[in-house]
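Form predicted on its own, single chain, as structure tokens, below.
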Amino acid sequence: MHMIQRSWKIGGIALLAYVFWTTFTVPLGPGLLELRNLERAAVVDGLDRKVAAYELIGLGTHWATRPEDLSVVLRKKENLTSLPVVEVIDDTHAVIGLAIPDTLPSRSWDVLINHPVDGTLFLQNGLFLNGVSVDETATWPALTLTEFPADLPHHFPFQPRIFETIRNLMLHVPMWFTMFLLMGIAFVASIRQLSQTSGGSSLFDLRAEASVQVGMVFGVLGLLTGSLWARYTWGAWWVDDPQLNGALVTVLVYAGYLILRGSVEDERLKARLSAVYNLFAFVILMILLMVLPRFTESLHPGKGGNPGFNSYDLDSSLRAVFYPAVLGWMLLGTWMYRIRLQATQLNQKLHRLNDQ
């Protein structure tokens, strides 16, 4: 049995040190930024006239490693059109000459390339133009598009808006996670507690008490955490969000939680008083946290436009990481609750000792 507890704890250290490791060493991918009117013309090969130029703009490419091999596409459903690259100025920056027909089907364009390296990135509306001729029933000579993927070593997949910040995801969302492992396990016990035939404080009182404080441990540092990515994704250290404001509300509630146990003296009553308010406590936490958050617009990823890690975009790169990391932080936090609640009958068995 002993060899099991410390399979477990030495299991959970060595999950969070790859996660750590991984999160800060594994580099991001690379993905397009922009593509922007250098307001000037460029000449192009092979043509009679001079065309607009404009900048691309990569993050993370390789363009400048055989340059003459990247291709740049626009993209509007079934219109496609080849753009020539004027100059590749280095790994990230490179000139294209925008030589497209008179008459366009739509304004806006999705922005592609294809490259040895990089593979084939994608800008959506990448490039919107105005002051052309629209004709939405405007067709173009089919254009084939081969995409390809990256030739590159392990790497984190590029996300618009998210970028060096989803290196958060590894701690944020296992934290929020962790908080509701821990909650749950409180939410159970105050159960059994009110189960009691005695009605005073029991283990299941205790374990619901160690539970809920370190669970607030993972729901502040989640809090703060989230702080830190809107700062950086959304330019605000808090926003008015649905859900934000929800863990905010929920991180609360719990905090109440520990005042009512500690302005209670009689240890029967507190028990059973902290029990009933843990379950209120934990019916709200998955109403504002897992409920409510359906129903609602809001700027976490997945909603209104903004990428959500699913899927689409939680790719083998993350998931090698992702789902380490949330039984990590899971087991530490277990490991914290167990360390907790034996400080705690620790204490009681003082406190009784004193008294007699």
Second form
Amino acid sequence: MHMIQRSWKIGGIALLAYVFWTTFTVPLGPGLLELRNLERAAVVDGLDRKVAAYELIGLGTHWATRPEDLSVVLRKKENLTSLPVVEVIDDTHAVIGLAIPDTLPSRSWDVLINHPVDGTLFLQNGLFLNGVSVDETATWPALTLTEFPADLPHHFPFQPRIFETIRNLMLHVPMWFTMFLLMGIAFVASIRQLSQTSGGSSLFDLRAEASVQVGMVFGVLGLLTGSLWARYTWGAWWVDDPQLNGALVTVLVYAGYLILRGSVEDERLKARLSAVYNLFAFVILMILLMVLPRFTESLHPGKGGNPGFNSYDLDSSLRAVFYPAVLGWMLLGTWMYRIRLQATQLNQKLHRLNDQ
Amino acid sequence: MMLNTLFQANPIEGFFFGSGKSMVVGGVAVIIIVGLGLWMWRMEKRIQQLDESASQHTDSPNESAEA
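Switch over from the form predicted on its own to the form predicted in complex with its partner chain, please.
Now the full complex is given, and it begins with the chain already shown.
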């Protein structure tokens, strides 16, 4: 029995060690940053006229390896056209020639590249052309594009704007999952507290208190880390997002729970009042963090009508670290809750002894 | 998958510092470690206090017995 109690703690520590190691050592996959106009002409083999030169910039790409196999394609719906590669400067820079017809089906184009090492990379609306006439019925010759994955070892997916901060998924998001678990423990404890007869013990009340106290630690850490991440991804410490506002309100509601407990002297009244409050607090948590963000537009991935992390938000390379991270942080949270509960129980026992 | 992730070599250039946003990840990790560290330090102090109070209680019956 003692071994079982110890093994889940050791398991939690091992999972968190794995999570920290992989979070900081697994590399970020390649991606496209920009296609910018060099404001000069370029000569392309096989073309009898000069074309506009554009510089394609990548991050973590390997274009200098087999540069002859780099291919660049513009795409708008079914319209695809191949662009000639004028020169591969280095792994992350290449000059592309762009021969623009007078009439195009659109001004805005997605840029795709195919490379044997980097696979198929995609830059949404990577090219915007001014000074061309648009005819939506105009079509370009059909081209077949075969997409293939990168020939690289395990790496985190490249996402525009997020870049390296995708690693925060293993640190920031599990804070909230752990808080949900602890507030869930408090919710169950409060129900059991209320279902007791009036002469029952206060064990469930202490459990609810301890788990809310530890849950608040994770909630505050979730707010702080989320705010820092938002500053560098969305450009502000706090944005008017239903998920962010809901998280703040939830933490304040649970702060109210702790204030309520501190303001009632009578132990039995305190236990019943705070248990009732806790039931409402948990319902508010579910509504504000799990329900409302899915009905409104949100900057958070997995929100705005999306019921969970889908293949775009969370690919298999992230899952291999994210799920152990959630489990590891939850085990740590449960361990902290047990320590807190034991300290509270000991404190109560000493108070009783003092009173005697 | 987890073992593959753990033991792989790392050949991608510009690793971690490539986009200039790696400090955000470091900052987030520091906030969590400092936050949990503060909690543990407070709990350590609290448990120490409780321990002292408990030992005072266990000492006093002995003193009365000796008397």
